[in-house]
Amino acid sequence: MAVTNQRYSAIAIVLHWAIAFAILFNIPLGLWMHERAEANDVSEGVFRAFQLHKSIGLTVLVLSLVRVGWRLTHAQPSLPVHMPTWEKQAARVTHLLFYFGMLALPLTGWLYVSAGWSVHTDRPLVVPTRYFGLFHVPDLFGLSHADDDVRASTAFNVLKLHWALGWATLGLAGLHVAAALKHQFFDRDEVMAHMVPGLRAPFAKDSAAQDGARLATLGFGLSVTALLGLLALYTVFTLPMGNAPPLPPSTFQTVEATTGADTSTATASTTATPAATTAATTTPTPSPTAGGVVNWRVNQGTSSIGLSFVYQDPENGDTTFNGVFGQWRGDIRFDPNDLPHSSAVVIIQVASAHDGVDIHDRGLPTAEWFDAGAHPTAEFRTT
């Protein structure tokens, strides 16, 4: 039996293994995420896992497009002459199905997140996609702005297809590995050696001289692939599990002044819930408007304005998240003996809302939540 001189190019080999590792890493991660979502786990770790899963999926899409382009413009090794016709046809069909899955799997995932709809709660859930935290990935076909029926229908149908493609890809991968092992150990031909760097065909005698550029490309590409794979594993195993710790209670302080010019203060403090609005004041300054009414200076160090929302899950119960607004200002003019001229105005920058969960913090300013673009501030006013 003669050894063929044909072999896959270094670029094709690097793309093959990079895509394979990414898919085989991402599918189990996706299954774990689905399990946690079904269990109503809305922890920071799960949200970070979703972002990692989406980023890896988009990487698979880009690499797969490059791989298809490379395949169309570069010759591939011929199949062994001893292979039966049906086996050659099966191999070609399997490869075509692989190419289809490599493109369709990430595309269906992208369509699902573009719909901005949770299939677990059957409610809108717009979660911006940021590619490894570097930049925002736009939605496909403006789905997040479609009506609720379109978004819900798209999300449910596309997720089913995404799920089926994941399992089908795992099945194809198993078949692909089994076929490669058959060629190596039973047929004893060069098929597996064409794609595995450093592997020799069972009947090969002496290795031919290796092209230096080819070795450099293989070494660099596979090293980067292995490094990124280890980084992804490290990210998964260091994901923070459990809900974010509750924010500490705020202290509400009231300050009473005997006269507008008196700088002495008397304070009374009580503990409030994290969602309560708190305002601490220090030394009053005379007001230019009314005789007894004075301006109060807000103590930003001990004051906060909180927010609270509930993640609803009819099957597994609700989870409450507490957060705060990071930027706000207060204009308090008060005299207990001159209430008609007293007032308080608080202006809140709604884009500064955060609760310590990264994916929430990015979503709170969007139109699905506070819509900071259209309504940058919220105002509380009392007289």
Ligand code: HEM
Given for the second form:
Amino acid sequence: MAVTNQRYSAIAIVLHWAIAFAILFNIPLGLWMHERAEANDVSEGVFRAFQLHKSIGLTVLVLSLVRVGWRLTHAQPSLPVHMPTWEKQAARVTHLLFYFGMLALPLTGWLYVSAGWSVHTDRPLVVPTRYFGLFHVPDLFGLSHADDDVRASTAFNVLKLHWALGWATLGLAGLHVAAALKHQFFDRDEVMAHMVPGLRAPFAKDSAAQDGARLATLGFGLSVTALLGLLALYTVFTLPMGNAPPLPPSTFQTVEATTGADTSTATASTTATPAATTAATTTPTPSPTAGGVVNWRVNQGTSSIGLSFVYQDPENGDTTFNGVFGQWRGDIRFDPNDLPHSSAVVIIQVASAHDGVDIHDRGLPTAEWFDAGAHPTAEFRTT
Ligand code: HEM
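Right, and the form predicted together with this ligand of this protein, after the form predicted on its own?
Now the complete complex, all chains and molecules, led by this one.
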């Protein structure tokens, strides 16, 4: 057992800061995602944000397991002798709660996505998790194959927990930082220097402390580099590069409905009813080139995007299945007197395809059909 009484070891410092940055990054990202999903924003950017959040969260889970292992097998710097017992106990409880949060937060997130059920639409939504775009992460406990009731109640309950743990961890982090600052500036002891690279206790002068500081700086640098490296990997592998191509004149960019090996075929059709067609109720935001063209609001309640496919069976005849895409958005700019400036874009979250047949609902997002992991959205554009 390695004893480091002056500071935490470089490994412990790297793990501490990598986990801290990742959690602090993931909390606002998660809250933002939730808000976007509530607003039915199914754009590519939101999909990427979900994948990024899940990948960083799973990284936190792995790093936290390593950190717990390290903590159990290595001695920690002892707390200053002047600290009263209550303060030492408060520090221990805070640290224990941190370890709990570091493991429970990612696990509840993982459970939520494993259920494959959207709390926003209260419908099945299986979106494969790709770790930084590199490989697929399996579902926990085969939850996406469970009954709908189980999947729905798991999703609603664990997401509530996930949310509560996020806020609790944020509160704990606030307490933790306040305590560290108190040690540095009021108690003027060595507690903060144990973990902050390059920092020396207000009273420290010896060269051993300086060596430790150099090692710790290295650890800090490595952890930041590792984080940036992961983000870069993610960018290279999954984020779309460059600007979106310009709208082609007067054509549809059609949904490529991938057919399965059983020679089924798929088509998609759309009906959209403008709920409010006047400038006053639609709060139009004319684009620079659109002149007076009005933005129409699609009435989601009375509109749907249908999906129909035929199962071809030479022995028993063909069967047609009809379903819908549960999540989509339409941006329509239209003025019958100004067709050159009119256009419509419909963005569909392909993983939301369902027809009520359980085996189809689970299969449609997979690579055999729409391959939602690789092609999260389908877009119709017309001018
Ligand atoms: C460092 C670890 C993590 C932190 C700090 C974190 C934090 C959060 C927070 C605060 C939210 C907002 C919750 C809400 O408003 O309802 C959220 C949402 C979410 N998290 Fe995490 N999370 C972590 C790990 C994970 C992991 C590992 C996964 C899945 C593999 C995940 C999946 C999700 C999903 C899918 C949502 C959005 C749910 C929705 O549609 O509203 N999270 N996260």
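All of these numbers come straight from a predicted model, not from anything done at the bench. Numbering follows the first chain given and starts at 1. Definition used throughout: the rigid core is the maximal C-alpha set that superposes within 1.5 Å between two forms.
- Core-superposed comparison between these two forms: the Cα of residue 116 travels less than 2 Å.
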